[in-house]
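Presented below, as structure tokens, is a lone chain in the form predicted on its own.
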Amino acid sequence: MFVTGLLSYAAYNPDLAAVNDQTPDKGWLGFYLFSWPTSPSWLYRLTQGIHVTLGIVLIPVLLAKLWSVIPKLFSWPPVRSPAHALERLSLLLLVGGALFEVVTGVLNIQLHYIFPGSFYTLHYYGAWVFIGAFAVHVVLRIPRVARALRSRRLRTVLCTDTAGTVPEPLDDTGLVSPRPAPATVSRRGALAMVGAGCLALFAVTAGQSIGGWWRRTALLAPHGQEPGTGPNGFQINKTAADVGIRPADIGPDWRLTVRGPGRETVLTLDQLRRLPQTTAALPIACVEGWSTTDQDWTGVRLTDLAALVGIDGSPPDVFVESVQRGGSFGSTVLRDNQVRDARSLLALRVNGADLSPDHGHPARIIVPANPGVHNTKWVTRLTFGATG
């Protein structure tokens, strides 16, 4: 889950431009960043689907782990020595980091933005705090884990019912009750309960990443984002009205400005339609974990638009601006490899119909393997060679 989270962050190309970067003070934490590829086209759909689905599925595991060690978390006195204080601090970062990541992640999946700052910044830093504490905790606990795993065979645990379940011998861990009550659940029962919880969450979550018919099974995913039926009847996060798009912004007076080094051209929607049109079957995948199946997008290749301002051969990065007002995602910068992909379009139509206002009419970006939020809607300006 941590690795797919890092990949999700890399997919935003945060090292490319300020408008892409939600964590400007990350420093050396961004050591691993690389140019996000455009192939396969479902790459981000896969990595983010795994990240979100696995995050939900592991909630019972986290709760079971916390339940099993809860006496240790509230032991008294809380600090007995400097070494014990350091251990308690590491546990605070470990447990606090895990709970923080789960809570912020679930709220984001539900499109419930009540964070005191940017979700991306908070979740990114929280992940590094958690994984650092987790690594230290694992190193410190390896000897105890090894002893525990050697103490009994898994097959023995799975074959022992509640009547045959006996308490652990008293030791120095602080987790064994000196006067345990009779067992009310066997170890295999506890494992089965956690496993059943994970499977149940998988069954009601995975459909939002699979998309299509399976989205109906995603009972825990946010619903109501399908804008009707027909060619434009697939998932969105926000409508045009949600982000303040006015009819006049995307009406007959709308124009697309294309800029390059020393050149500029302004196009109407009719002029865009008269340019060579390309169709590409591409999904949309969002950071919240949901994705669509492939939709047939039709529009003008970004390379063809670059050629209009004298850029041939190897187009540079492009700064994409929207008529969307305010918010964090009215603009983005696409990397040069994204611009060069023949499937990267300024889309005017989807599934044989004009884009609806909620899907970005008159024109939107669609790039393979691109996070949905960077497939900018209601585009009004493209500046090739600018960093944003």
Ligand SMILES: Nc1nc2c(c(=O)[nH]1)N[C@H]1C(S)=C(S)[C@@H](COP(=O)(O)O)O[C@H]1N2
Given for the second form:
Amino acid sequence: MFVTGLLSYAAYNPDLAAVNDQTPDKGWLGFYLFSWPTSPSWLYRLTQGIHVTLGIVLIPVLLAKLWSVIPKLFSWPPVRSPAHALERLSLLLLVGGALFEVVTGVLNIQLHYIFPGSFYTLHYYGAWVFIGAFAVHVVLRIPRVARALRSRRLRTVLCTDTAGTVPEPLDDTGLVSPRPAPATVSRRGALAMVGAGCLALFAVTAGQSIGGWWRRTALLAPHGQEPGTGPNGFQINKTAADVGIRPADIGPDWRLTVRGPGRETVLTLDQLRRLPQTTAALPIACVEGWSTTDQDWTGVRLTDLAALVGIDGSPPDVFVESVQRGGSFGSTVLRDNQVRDARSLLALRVNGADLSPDHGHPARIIVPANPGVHNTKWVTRLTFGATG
Ligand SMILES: Nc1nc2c(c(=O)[nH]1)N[C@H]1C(S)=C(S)[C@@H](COP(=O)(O)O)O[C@H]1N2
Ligand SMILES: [Mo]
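Having seen the form predicted on its own, please provide the structure of the form predicted together with the named molecule.
To see the whole picture, the full complex is given below, headed by that same chain.
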């Protein structure tokens, strides 16, 4: 979870520009940031699919783990020494961090933005708090874990029914209830329940990341299972109406402005259509974990648009703006390595048809392995060499 989360953050190019990033003061927590590659084109589909699917699938494991340590809440006295106090504080960060990450993550993928601030900031800092506490916890507990695992055989545990299930012997860890009631579930029963919960969640979640036909099995996906039919019949994140795009904004008066150092050119949709057209099979992969299978996008290469304003050879980063007013997804900065990929397009068509208004008509960005949110729809201005 932590690694795929950090990868997702790097994929956003947060070190490029303020429009990409809502995480202020991250300082050296961003030490690892790197240029997110464009190959393989399904890279973000994979890493973010794993992040979100795994996050959901592990919820029963987290709940079972917390349930197993409930006796600790009642251990008395709550603090025995300064060292003990420190250790309990680290547990607060561990348990709090884990719950916080799950709750903010699930709220985000269910499109429920009730956060006091930016999701990125909260989820990013939360992840670092959790992983720090987790590392401390693992180091402190490894010897006890090893002892406990050696003390019994898995086979024996799996063969013991509820009647034969006896509590752990009382020790000084506070993990065992001092006056346990008779067992109501065997250890194997508890394991099976958690496993079945994980499997059930996997079965109704994974389809949204696999895309295509499998989307129908994603019963927990907030966008619904059926994205429509025809060339434009694949998942839509936000419709034109959702973000306040007016028909006039994307009608005959729409223009594309391309800017380079000291040069600017303005194109109509017809002029764009007369430029050399390239087709690339690329997916859309959203931070929320859903993604599409490859769609055939057709449009003008970003490198060809850079050449229009006199940038030949290796184009720099590009600042992309849409006709959208307000909101946070209306603009983005793409890195030079993304601009240079021959499959990076300002797309006008998809699967052989004009883009529908909801998929970004008249023109949208599509870049291989790019997080969905940076594939800006309803584009109206490209500024090469600027970062917002
Ligand atoms: N202008 C604009 N572009 C946008 C968005 C938006 O809200 N406004 N949403 C982004 C997000 S979060 C995703 S995942 C993709 C989804 O593209 P689609 O709706 O065509 O599938 O578009 C991106 N482009
Ligand atoms: Mo997205």
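Numbering follows the first chain given and starts at 1. Under this definition, the rigid core comprises the largest set of C-alpha atoms superposing within 1.5 Å between the forms. From a predicted model like this one, the values you see are computed outputs, not experimental measurements.
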Next on the checklist: Would Ser177 count as moving between the two forms, using a Cα shift of 2 angstroms or more after superposing the core as the test?
Outcome noted: yes
